[in-house]
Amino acid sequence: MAMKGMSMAKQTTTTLVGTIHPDVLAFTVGQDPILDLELAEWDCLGTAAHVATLARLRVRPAIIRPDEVRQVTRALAELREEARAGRFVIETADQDVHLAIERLLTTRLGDVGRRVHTGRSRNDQVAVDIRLHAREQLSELLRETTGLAEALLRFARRHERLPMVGRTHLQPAMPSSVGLWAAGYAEALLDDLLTVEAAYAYADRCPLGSAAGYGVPLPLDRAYTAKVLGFAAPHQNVIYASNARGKCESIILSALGQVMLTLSRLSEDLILYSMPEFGYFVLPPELCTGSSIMPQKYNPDVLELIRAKTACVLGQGAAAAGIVKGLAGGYNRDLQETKALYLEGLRTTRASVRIMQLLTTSLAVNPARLRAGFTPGVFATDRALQLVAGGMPFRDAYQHVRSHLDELETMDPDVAWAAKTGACGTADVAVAPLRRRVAEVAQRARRRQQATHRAFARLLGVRR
């Protein structure tokens, strides 16, 4: 037995942070060598900012000299381009992107590469990587979602006066219009983006320099670090900078879930209203899929997948919150699992928004089927309120109309729709103010993104 124990002890792999049994290494590393490829360019930026901060320390001897900062920055700019081009490789022994970059800097620059980690931990590295990544990704999501909202508003404008049966409980309810329906989903997305912008603001704090959550005995200028990375500010409390890890991912996923909920309901409407039994909308055949056995089929698989993916994103948000829920203060390795949830949630949401915009811009309507969907009962509430306007108590009008639906058979859906003017009516689609909101959100996102890109260019000494 002793011989066997000695044999097991010899089965170790050497890493930058010690030796470890290969099974433990594989288990703890997990998918990080793959997942972290998406964070590589952001780790380069975080490292460049940290090295610039180290060079400002008034200590002797200098940890990093100005000429060494230039060497490291050039090497990081090269590594960033390699990552963007797909040539960056993280080895299992690296464990993650942070040690991979340190290894490569040491290989290329020698001793200076071994000094870049002074005053930081992989805890604040991954935290800043995720926040840098999140700001870029959320900016892109804001741009893409405002693009979808704008497409819905263009659709609403084109079909503003086309009547459509409004439904509750899926049953015919009251006169509405295609314009009102489409603009309603556009406004829903704009409100969803309030949560995305809030998530952006949450991520716009720099944790770098907090190290493992307890700071370091070096006078690091964390405000300077935050500034060169284009953050609004640093985290004030270093313990909270560590504790916010995981919660940041959870908050972002929660915001993504709101966008996906709107997409899912829009998808369900389009699935229903494009069925032959309704025929209100016509999905473009090239955006549908065929059957392996039934030649006539054009299936709304894109919309069905958005419904399913919504459940996945909601589940990822719940999983991230569940991981954070039971943790004691300070870093815990559990948080490694929130990274995959966060990255997949972002990929899914952005892909869903883009495919929905593609579908919306190609969506066709069938005016005849839309008008044919009106039955006398759809006009019942409007007629009851007309009687009220003539002096009849509402409940009496309600009972009269309920007993005389045959009186509504000659009602015209175009007239009924147009009669409801004002802020509470179907005739007020309000495309113009919603388009102004779209422009404002898109402009804010664009300005923030441009500001951060300028900060990155200055940091690395590159054009972009």
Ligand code: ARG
Second form
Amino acid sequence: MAMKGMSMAKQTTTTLVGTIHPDVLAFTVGQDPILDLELAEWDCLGTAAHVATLARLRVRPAIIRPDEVRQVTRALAELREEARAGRFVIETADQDVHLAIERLLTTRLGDVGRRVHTGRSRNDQVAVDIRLHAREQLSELLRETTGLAEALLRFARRHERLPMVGRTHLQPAMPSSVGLWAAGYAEALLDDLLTVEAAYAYADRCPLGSAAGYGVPLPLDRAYTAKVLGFAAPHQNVIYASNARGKCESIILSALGQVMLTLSRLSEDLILYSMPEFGYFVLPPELCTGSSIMPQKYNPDVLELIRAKTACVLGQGAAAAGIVKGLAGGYNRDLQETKALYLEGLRTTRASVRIMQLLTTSLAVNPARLRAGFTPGVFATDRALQLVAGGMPFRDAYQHVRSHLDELETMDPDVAWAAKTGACGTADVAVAPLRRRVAEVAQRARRRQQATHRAFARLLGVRR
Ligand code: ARG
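Having seen the form predicted on its own, please provide the structure of the form predicted together with the named molecule.
Below, the chain from earlier opens the complete complex, with every other chain and molecule after it.
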């Protein structure tokens, strides 16, 4: 359609929701036709729940009849399968997955497809899609990260009695062990997963029915909608349901950032301790990469990339929070930009956790090099404490050892760390309680995931 006197707006593209200059359409749609493919299966579920809710309304004439609900649900179940098989296509004119599904339902079913959007908005649609997606993804992340923690604990158990120099400022500090080092990272991950489970709980609210953020003049049973999607509850306040978009993504990204921070420090330790100069750990050659010029090279690229990707995930979290920070209440298109950050952060974190598990399970140790790291200075504090045991005040013992450092004898590292027992010791790595925690987190995640899958199967009428 040509507009008189406006040379810029000569061409237009007609969409379901307006006729738009193609450049404006392309700019505003951005990456959505690609990114939204990941949301397609969840949009099918959200739509099925909305349609089921519409059918329960006691309004005459009915917006959607029970037989039509079955018809739409069947079509949505098919579309969901197509999306899962990677056969779903979003056209630019669709703008996003939400309008694509409405178009497809209308093409396949006719008039009833034109009714599914009654009483909802793309704002509550995308919000529910992301939360459905997040619950599944976070469940998978919990499974993968508990797998990594378990692998670290197996490594800790295997090398429980292997001495390793403990360092501060990277300088040799005190006797420690490989078991203590590895179990420390497992416990770190377990604590990080507390934030992931909190992010899951944040995501476990259903915004559907909040529509554009102000509800609709239809008595939608939002508790029912939430229940059929397996959510813990609906958002109570519809304005908040809308404002939580972006905040949810930001909270998830900050939890992912914590997991990545742990992986990054573990990576740095592994890079350092597998250097020939240390030689404590050995990465198998097939997990390293070579050089195009230097034939001798086996480089720890995986670990370097995890270290860099950690900065990216933290940056994605900062960007998401930054987008939300200055927004007036109610939907603003700015929020669309949080989607790519969220999806990318999740993908990166999950991939990093998985590859770190591969590295952990294949990591070898070099006991001779680990023992060789024990210079006499490593025993200085132990020596001071021996003097304390003989009755000397600690500060005097410290001064004495400090002024006789060259007389320090190298103790047997196996004996030195074995002497440190109890809750602050290195000898008792206490793998068992950490293993129990790993099992508990994994079981909680599995149960939540199974419950949501059961809800989806019921909603779509799939027999399992
Ligand atoms: N693709 C959009 C997004 O991700 C969907 C919501 C559009 N809503 C709107 N009022 N324009 O935010």
